[in-house]
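As a starting point, one isolated chain is supplied in structure tokens, in the form predicted on its own.
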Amino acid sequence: MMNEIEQEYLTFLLDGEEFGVDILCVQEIRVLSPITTLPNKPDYIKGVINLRGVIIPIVDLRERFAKQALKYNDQTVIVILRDQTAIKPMVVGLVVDAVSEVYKFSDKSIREAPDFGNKIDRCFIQGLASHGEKLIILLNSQTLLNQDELYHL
């Protein structure tokens, strides 16, 4: 009998709805700092930060997700992910309202998110966890640090 594989997601929240990213991906959460803006730019891209030296673009998530924008209190907080399997691995900062908890799922407990047509992007969507009543978004790690998909206007 084979051993169900399980990982670890990062959950966040974001309008008061839980999302999770795996947790490999999470270089670092960071308490909100200044942040450089840059010209031109959409609104969901909030600027870029230093970070020991590297200069890593900053995305404020419950934007790119087209929520209601929010005033950035002491919970907000930036997750740096980094994804470990790129030649040149992409860094980007994401500004979520606070961070939750860190859960272990099976594959076999990631549901597949329902087809909404060509109407909804579900390209950041990974699938949907249950934790007691409540269900988790698990985002996909990889679509989040693919500078087309995250940027794309």
The other form holds:
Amino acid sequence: MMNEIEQEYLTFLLDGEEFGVDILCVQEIRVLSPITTLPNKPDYIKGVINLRGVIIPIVDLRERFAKQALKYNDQTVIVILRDQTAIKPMVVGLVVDAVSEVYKFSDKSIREAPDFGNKIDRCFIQGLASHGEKLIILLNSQTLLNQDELYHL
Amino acid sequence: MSIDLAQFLPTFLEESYEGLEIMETGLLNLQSSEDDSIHSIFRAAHSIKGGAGTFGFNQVTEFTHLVETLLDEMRDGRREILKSDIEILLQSVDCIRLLIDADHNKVVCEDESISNVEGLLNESLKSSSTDTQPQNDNKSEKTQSATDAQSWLIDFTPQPHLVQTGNDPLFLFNALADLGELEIVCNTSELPAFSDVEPKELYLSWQIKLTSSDATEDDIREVFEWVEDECTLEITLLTNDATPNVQEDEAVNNETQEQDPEVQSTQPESEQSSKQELAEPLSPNTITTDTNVLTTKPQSAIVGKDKASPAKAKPDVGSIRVGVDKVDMLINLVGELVITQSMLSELGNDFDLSKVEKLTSGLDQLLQNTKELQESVMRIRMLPISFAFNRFPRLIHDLSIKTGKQIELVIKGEQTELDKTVMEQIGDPLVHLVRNAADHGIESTEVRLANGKSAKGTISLNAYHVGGSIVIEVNDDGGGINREAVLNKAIEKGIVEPNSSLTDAQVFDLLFEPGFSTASEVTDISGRGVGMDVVKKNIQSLGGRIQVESEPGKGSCFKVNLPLTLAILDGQLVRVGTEVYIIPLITIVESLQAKAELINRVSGNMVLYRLREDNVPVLPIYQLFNLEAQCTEIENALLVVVEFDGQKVGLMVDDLLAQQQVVIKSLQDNYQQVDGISGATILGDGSVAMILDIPGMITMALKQAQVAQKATVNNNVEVV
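Other form of same protein, the form predicted together with the partner chain, not the form predicted on its own:
Every component of the complex follows; first up is the chain already shown.
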């Protein structure tokens, strides 16, 4: 038997689907605070917020994944991702509908994602995992934290 | 168990560059007045030599040794301080700088200037030995007698237990020094490996050369009388033709080296510098030991206190020296902050409404503390402008030789403080301005005399604070700028239409056009017409301005206006729709309410507003940034007129809010450059506001206008 490497994932809801990101990349979860918009930027870039003196951009993941935009409510949260491995880590805030759970998945239980059509860029998907009845889409934190990919340069 | 010397290398380099600056400043002062700067020059040279030896910078050691020898003779008054020697020494400073770089990169420096200067030094040294010109009387006696003096060679090898019997070689040398001049070489070959060192034992021996007119062998023996049984002593008389005291060095391996194992551990690496020179034999204040070179900083450790404290030769050294007073103040303030914090949290533990007043006062205190703390932290980055000014005495000195003009440099306000980053970037533009002033500004001596001016031209550098910015003036009392020549040149170059009437300020502004030079001949100092535009660009990139004032026959003044720091900006808060933006105050010319009769609509969407004699294009921010604004009609709208690079633009805003200082935060740290935005800041309520990038907005507007124009042209074509 091979050693199974288990990793923890934070999951959140987006338009009824559950997504997961590597928990090691999650710096914190914040309630929505007022966002300052940036001029002439795509809709999914909501603007920037002040996170204890650091200015970080906010991306609406619904709109980034070309889903129907939702009016923000008191459940809406911002998941702050931070690339821990980089020397000069990039920080970004993702607006999601709600955070859900923390699950442990082993490498083996993650399956390759089938083709979703073009609703979500394939590059963001790391794989699929199931927890009981639920199917969770695991996102690739490396591409999420890649400026070129995330901001669609 | 050797100390890893590599860790001291950056310190050595930094201090050597500082030492070179001290030497340079000292040498320049030496010309004007005789003071004790020769001692500080010597000390600086000596430290460099010592350090270089320790770090194996052999090229530096050898070269500096020559310099030091020359300096030593000057210091003792054995040599008159001649202008030509100072010139050689100044060149040597440059050479040492080159050599340090070369040694640091472990290459052999092949710059021919070094061998040239080395030749000059040697020549100068040779001539000195014969034509010694005694300078002061009590020395002259000694020196003259030294010429017919006898030289004794004393081999002194003490037994290891010498110090245990209470004898100290230092006292012996002291007594010998009373007999005549000494030259001592220490022999460390008997020194055992560190692990075998017995701290109480003495492993050293000395070879002493005594030059004295009246000392006899008996006199010398008398000195050693008490240790005769504990040493091997050989005394030989040298013939007179041996080179008389090249150096009056005294190698004092004072007793600390036999007794202090820590010092001894550095010995193996530092054989070069084990020879230690003393000014007057054994005067304690000039003793420099190895340990000094390694661990203690020169007297200029407190920046800003010491006027002679040197600028760093390498501005890219990523460290900063901060006065202890500034750090103390910070610590005090942090202490205060901690007290306030604990007071507040105690208050929060059991809070009821009766304590509201206490809470507000606590919060006030917190506000005060944070403000002071912020100011102090900003002050750490502030350095006196003398760091930038220090290089100018040398520059003027060189320029006056090159141009053959007599130029005096006056520096005022060198204690004015300026942010380190700004300082580093303003150096080159200032050098350019000063060069220009020396080359074009100041007239030749004949012309000056013919015009009834003093033969000596004056260039003055002046720095002072005005509001939140610093003003640096470069003045010269030369011929002033020839308005006609500038104008003609501009017409010739096609920059200006012939017959156009320009104000003086506009004419002088032409000097900053690319490729503009009115100097009739190109010199190697300046006049190639590259530079003034770069100067202006550099200053503008720092958020500053440059102005020129000039009066024919009286001189010119270049005024550079710079923000004190790049981290904080004075801003005007404006509102557009629901967004708050910040316009850098320095760019704002005025704010006004648009009057309908002054509005001109030209082709396309372009709106011009007549502001006195100018037509200012109006830039609606809401259009540029695709926002929903309250006020979309230009009539009665609020216009903030900003200027960049001579181009005025009226920004249309909904409302003018407060003016305040804002801390600039970068957007690029986590995001990317945004067109029209230079950065962001955090306002008092914690929200983020964007700082407008005026030049960027102007380019954006131009682009949009071009696109719009093309679109209309295309439409028209289709219609046709």
